[in-house]
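Form predicted alone, single chain, as structure tokens, below.
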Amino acid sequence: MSSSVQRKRIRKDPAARRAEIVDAAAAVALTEGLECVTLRRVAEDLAVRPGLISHYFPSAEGLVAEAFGSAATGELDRLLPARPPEDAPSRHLARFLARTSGEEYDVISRLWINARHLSRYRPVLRDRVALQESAWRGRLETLVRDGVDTGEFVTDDPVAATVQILVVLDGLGAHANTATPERPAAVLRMPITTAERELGLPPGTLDRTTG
């Protein structure tokens, strides 16, 4: 008498499956660009049928926007997490600015360049870019206001100070796709210089990232 054991197929929870799809798409976006995020490509990476991907994302546009949003949110949480109550605002800001240089930061800068370019033609992505820009401004503005409240920062306009810091960071990040010669130290330090000037801090305050 012969018998066979049928392999039981495990069905993933819909929320877990969707998160898995978005994570895979975000990985493609970061390494190869948003243009490479397609339903078929993500299905291949996850070894599933394309129909499964389209069940959660009927169009590639939605998946591209989610991929960018996931990657950008993850980077924001890594670079500028919510400030612990015991951490001084100036120290928290110094750590953030110290993280915004080098190849790892260039990767996310390339993604932002990519997303802003494509968003000209893709309304769903354009809305997500605007949402992520608002999240970045909100997170940094909260930190600036915390510093004003504790007396560490001095500014009459926290919003303007926040935007100026982000504009400088964006300007340097715009060169992530170009093989530029070694930049002068003063140029690389521009985000720190801008933050210290706009927040009424003595020069060198934001160079201290330890402690």
Contents of the next structure:
There are 2 protein chains.
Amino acid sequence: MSSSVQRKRIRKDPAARRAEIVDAAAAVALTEGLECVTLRRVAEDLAVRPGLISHYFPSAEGLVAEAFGSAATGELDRLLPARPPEDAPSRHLARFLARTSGEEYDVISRLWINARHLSRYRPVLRDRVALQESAWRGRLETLVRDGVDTGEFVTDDPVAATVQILVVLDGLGAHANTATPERPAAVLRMPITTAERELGLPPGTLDRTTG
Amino acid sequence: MSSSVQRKRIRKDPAARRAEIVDAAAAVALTEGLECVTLRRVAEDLAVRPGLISHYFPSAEGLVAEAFGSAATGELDRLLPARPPEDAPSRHLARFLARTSGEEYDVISRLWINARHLSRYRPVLRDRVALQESAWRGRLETLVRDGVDTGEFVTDDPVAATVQILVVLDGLGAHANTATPERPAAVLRMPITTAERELGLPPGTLDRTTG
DNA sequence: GATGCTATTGAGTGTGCGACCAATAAGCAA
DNA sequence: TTGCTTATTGGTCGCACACTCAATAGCATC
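Just the form predicted alone so far, so send over the form predicted together with another copy of the chain.
What follows is the entire complex, opening with the chain shown before.
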């Protein structure tokens, strides 16, 4: 008779239920942080009992790692999707760098800071972070190599160029959780400057393009 | 008569006791992480009761912030001490950058990652992080300005040059908790390259010097 | 419609945390 | 020596967490 109690059980296909759990966990990871990905929290969001989450993830650490992996993969796809043939590599790179400037990118920075810190205590998560790192690096590296192939980019070490861009992005994202004093324009432009320098592009090539 | 029980009370000067607590908390913060700075943990290290820590720090968050501040200040003093007059700014800067390459620096990177992440949930800590950030920036900026004054460095924006160096250091330190694949030499040299570029120094000027 | 598999629940265990507070004793001052 | 201030103790409370496991019920299969 109590109003808020839902006694009806909904039995789902294990694969679908698992995906549902991972999605909910990833959402929590993005909005609240990885330490908020708990059995109780995820169960509450899905209106099930905590024990059910344990059934799919015998160790909570596995769920946290999965949540991070899912969230990071999703953000990578939004930030740096596969390049359609009609986009020139330089244009695609410019779009990517433009997306890393907005406040929207802070969410991603927060997630990475979170994961890199929590990796200190969670070996399973640490492995997942390493995996995601190589995924992000790999996708940017592919774009760089594509640009070299078309002749737009010039570098004798695509890996070094790629990693240098990522290091700068990591450095700029480090402050996503703290109120940062207004930064000089030269600092805000560091990703573009670095990319243009390492890829042999004339200054200004990677600035925001229309559309 | 029980062997492990210490019933004797040691009453100390409040200022001394407080300093003792902060020191112990800073040590835990550096070695184990800020989330291990708990009333119980610090009390155990000092062989006192948790209630005593509460007496000096009514809120545990205050202790965590203090622990970070103490640890960060100590590390800054080791890493970038005040420049003695007999040291040329370029030589002092070269020493600083050399110290940021060793594995010893990983401890500092870990502390900063830790603090920047935990800032998300702890407003008191967040303020302390902002304070420490300006302290680190201030000290490096002073060194840069000194070099400009002596004519060794050339830049029209000392702040931008300073922050760019720090951003690169932050970016490289982001991986302190994860096993990082061997990085290209160009990446490892980024701090030196950035400093030389932004300060108008000939390449190689800031490489490791003898002594 | 009956049966069997298993997804899901409900209840309970143990741990570590911050916070709170009355009782106690150390050491200084009168 | 006596008395007072307060640093320090010991104990307790409530909360949130992961983890365990027997009981239950949804649903596909026969």
